[in-house]
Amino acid sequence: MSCMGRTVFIGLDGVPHGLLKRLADDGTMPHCRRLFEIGNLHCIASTIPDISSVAWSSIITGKNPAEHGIFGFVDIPINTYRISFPNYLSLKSKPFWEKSEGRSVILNVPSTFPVREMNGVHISGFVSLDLERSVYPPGLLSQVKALDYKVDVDAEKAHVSMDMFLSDLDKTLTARGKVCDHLWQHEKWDTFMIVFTGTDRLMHFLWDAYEDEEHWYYKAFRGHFSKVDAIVGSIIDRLNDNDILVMCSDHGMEHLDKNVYVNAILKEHGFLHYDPALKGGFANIDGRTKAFSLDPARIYLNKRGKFPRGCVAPNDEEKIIEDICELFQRYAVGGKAVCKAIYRKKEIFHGPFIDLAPDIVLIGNEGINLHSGLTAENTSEETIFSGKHTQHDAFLYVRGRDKCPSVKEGFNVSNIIGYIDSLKAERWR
């Protein structure tokens, strides 16, 4: 162990800084609310997209998404029609444990499959698609498998009961809790650092159970960040006084009304053109298609050169870019306007990859979760989930008052990394 102390990171995937400020005040998680009188906590922003494969991908290596390469859980390679799922190969920065000079502890850390050589332990997050190519290094695996770890609670069991769900959820944290006990005690480490994904499945479900004490699963809902809260009090009780702890979410989240989908609005105006009921998805884009999206709302031009049957020319971009900012600016489903924000991709997005990055990305109004949706062909329609991700709202905390820098306006996600690095340098001077 470093004599000048050990960090440790906590991750709470999709909870937002008002959540975790009332749920600690409220006696929900009296562990957080014991830490947020010891430390500083603060507000700060995702990325854009908020999602958690680009989130977790900027909070791990400090950079921005067209600087680590990742935009989202499914892309398409140029030249191609091709729907293609980015993972931990695709990231194209180093993560922070691979620059660091002493041994780390890593788990669960969403898009970090399948695992690699390092100096340590790690056991990726989701998509993590088995659990032999999560585990490094390969010894460790029968000692996961006998702690019956699960990298991801079962979400589709939701669909079918929620009970269901939640009991498999508990059963998920449950074991997670216990490898990350294991891993404390039986590994030599100088960072350990755990991400808690569960809490994103459950609000994504049961946001309406938070918001509302006369919920069936309002109880529920509070007990599993209690639990959660548990496992956190169980890791600040082990810490030493000069070790560093930070805790952080990737998003915040929200409350959900509707889905409304981007491709077919692009559709219905005449920038879309396929045929939704024929399979194959977007080889079925045609040589009139002037955009296209993919998921979350991120919308590319369909470029000469840069796809198969690509028409827009590199002098008709900026009208055509033009013309889907208008466009959404002024969509409204029930009187409602669809977007909060819109930004182009210079606004957003600095790196050597941005050439890969949307052209356009659409942030969604209170309430409205923008998808892709190529198959859809109603542009709205209700969902199962009542929670959202939200671009502001996410949290950093820090234990300790002392030799703090500044948190200051403007303040994302990517910048978590140096923020650390900053605070050991403050600490350790």
Second form
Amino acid sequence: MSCMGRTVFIGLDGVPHGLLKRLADDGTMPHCRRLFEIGNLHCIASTIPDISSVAWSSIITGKNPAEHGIFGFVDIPINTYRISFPNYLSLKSKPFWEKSEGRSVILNVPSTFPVREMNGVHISGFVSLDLERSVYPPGLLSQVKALDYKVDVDAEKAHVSMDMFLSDLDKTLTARGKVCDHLWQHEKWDTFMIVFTGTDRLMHFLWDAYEDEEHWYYKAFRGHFSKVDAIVGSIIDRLNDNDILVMCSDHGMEHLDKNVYVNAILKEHGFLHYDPALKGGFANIDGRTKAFSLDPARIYLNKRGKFPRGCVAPNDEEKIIEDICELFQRYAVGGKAVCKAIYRKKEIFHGPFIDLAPDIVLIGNEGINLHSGLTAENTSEETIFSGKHTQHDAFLYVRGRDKCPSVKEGFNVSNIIGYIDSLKAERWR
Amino acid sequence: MKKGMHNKDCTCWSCPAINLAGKVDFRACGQSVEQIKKFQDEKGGGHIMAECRRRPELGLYDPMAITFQECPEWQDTEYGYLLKNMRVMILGIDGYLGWTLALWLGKLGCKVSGIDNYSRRNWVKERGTHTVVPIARMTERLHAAKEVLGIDIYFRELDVLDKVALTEFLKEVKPEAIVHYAECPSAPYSMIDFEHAKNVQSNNVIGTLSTLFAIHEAVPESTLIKLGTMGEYGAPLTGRPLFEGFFPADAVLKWQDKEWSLGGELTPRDPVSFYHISKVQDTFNVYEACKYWWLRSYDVMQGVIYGVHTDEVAADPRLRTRFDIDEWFGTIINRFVAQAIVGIPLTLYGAGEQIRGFIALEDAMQCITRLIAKPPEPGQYGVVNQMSGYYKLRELAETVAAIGKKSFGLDVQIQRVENPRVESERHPFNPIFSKLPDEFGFVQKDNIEQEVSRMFSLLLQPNIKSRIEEKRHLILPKTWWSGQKKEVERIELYK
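Can I have the other form now, the form predicted in complex with its partner chain, not the form predicted alone?
In what comes next, the whole complex appears, and the chain from above leads the way.
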């Protein structure tokens, strides 16, 4: 063991600061409550856009999206209208474990599939297409399989039966706990990172069960968080005093009232034209299109020279951006504005890959879930989901109250790795 | 449709070089492509992703986004875009069709592999007959293919019933298309006695089942092209159309003043021998496997095949494909030509008014290639009726006789004999066979007159003629569907 102490980094995907505090206070998560008494819990911001692939890429690299190159779960490569799905191979910056000298165990960090050679153990998180390419070193695969490990809950089950979904969620978490335990005991490490991702899945489907004590799944919702808390408890019980413990989430969550489809609005107002005679999806965007949106609410100008049927000339860009921003500032559904904030590229992105960044990013208002919805017939609709991401209300926790650098206003998830580095420097000076 | 480019709009969705994966368990949910696409777009997080094994640099992407026309791996050929160095495995590669297809695809640039356990050679030998066009041993065939045509064929002696070995071979080769010819193709052979019926059904039905399980385990993304037969449908006396496997959308069943749509349902099968029954059982096994495991298959309801020619088999005597003329394995036009050459009257069973669909060897090769070039979608069980025309058998006999007389100076007679089969001898026949020309760009190249002339030219070669003479006593049928073993009596002889 290093005399300088080890670093343990626990991620709770999508868990909001407010919810965590409440569940700690009401006894659902007693181990977290114990932790909060001996450390600092901060409310921080997520990335823009506030989705896991972008946020976790920023967390593990400490970089802005325009530095690590991940802007969403889907992307459209330049000169095409082909939807692609960026993964770990697309990440343009190194994660912290490839920059540190020590040995790391990295378990279930989203968007790190397929795994590659590193100093330690790496089991990727969602979206992982198969277990074979999710485990490094490959020799570990048989043990991981023997522990019934699976990367992610089968969220499709929730569309069939919530009971089936919850059962699968529980099995997935149990197996994750076993693998965590196995790696803790059998691997040598200086940094141990685990992310619990079932929390995000659960909150998407059952946020209403969190808020409503009469809800059929109220106990099941809290039961999952208690189980996560128990695994966290088993980790902290094994920590040494000089070990650094950091916990965080990648974004917040709140109740969802409506899906609102950005492309449907762009189409309604003449910014997007779609030719159904073409071959489908974004390939149907025709040459009159000025802008289109990718999930969750990233708007790209259909620029000449950038896309196959791009029509927007450089001199026209500013005016179109202005018009679109104005449209979404005033756009309301049921009397409620759909956007809480609207950002232009240069306000939020900086780095070598800024040309790949969206020109505008919209942040949905409370209860409004913004989606691409290219073929949606209506601009808004009800949905079976009851929780949606927020850019605000993510959390950061650091054990120990001494020698903690301050968390300044505007702190977001991409600052966490830098914060841990300064924490180490402070504690081990 | 532009000739040859029938598959230009196909996308990675149906490409066998693509791994499909995603958050939607589309293999189990039974949703149609359109529903999945809608789900992907509107619900978010439910994307299906493509991962190209040939172009890993593309990463993960929307499987509908790239067409064959746009993909550099799909190259322009006479028969549509074809995957560069496409790996095609032929089950039953030593047979009449299998060997011809191996050379044909090899010449087109495919990487051909195949299995055979020489059953066909053994069945023919067991009946005391032989292929009248001499064929080389497999080692010599492979050597000649390399020497004459520059084609490398990867062969393994293997029984299709050996599921474990077949699975291993599939895992090793990873074919992108599999053409399944490894069946006993003879109705009379299946009617000899119990042992023969059992062997035909076991080889065909269990062999196909073994193939399906092996594909499921080893290469589920590969296309299975399975040889069926037009004989599965029988010849309904009502004259109702013989659709291509399924009823069309507007087909209706009317009964007792009520109507039901039949659209999309499998059409009735009415097999006419234990062999044909094995093919019908295959149909259901393949159909269900596509449903259960999202395999992709075309079932090819082939008309009666005839002919000797492709450029490749004609390139060298060692490359010739087999040609059988006996009562068990000789197909009717092939048999007529052999009879004409050795002075046996062309033999019709019963009235000779039976109508059948036909296709020439070279045209059949074109059809299979076009099917390979336009793979079915995941889970799709497609059926095509593969024939280029249909004729009364009596008219065919007259055509062969006329060519024999006019072009080759032969004195050809025609006879009607007792019909050893149980079948309709006068019936309407209304086959639908528009899919191959309309959807796959098939254009008939070979007409009967041209191919029959080629057959006469080849079979009149002295060494081949003498091989026909040797087995002339095995041409007329002695296998009765009733179980009797006796010679048929002549009903009528005419010129």
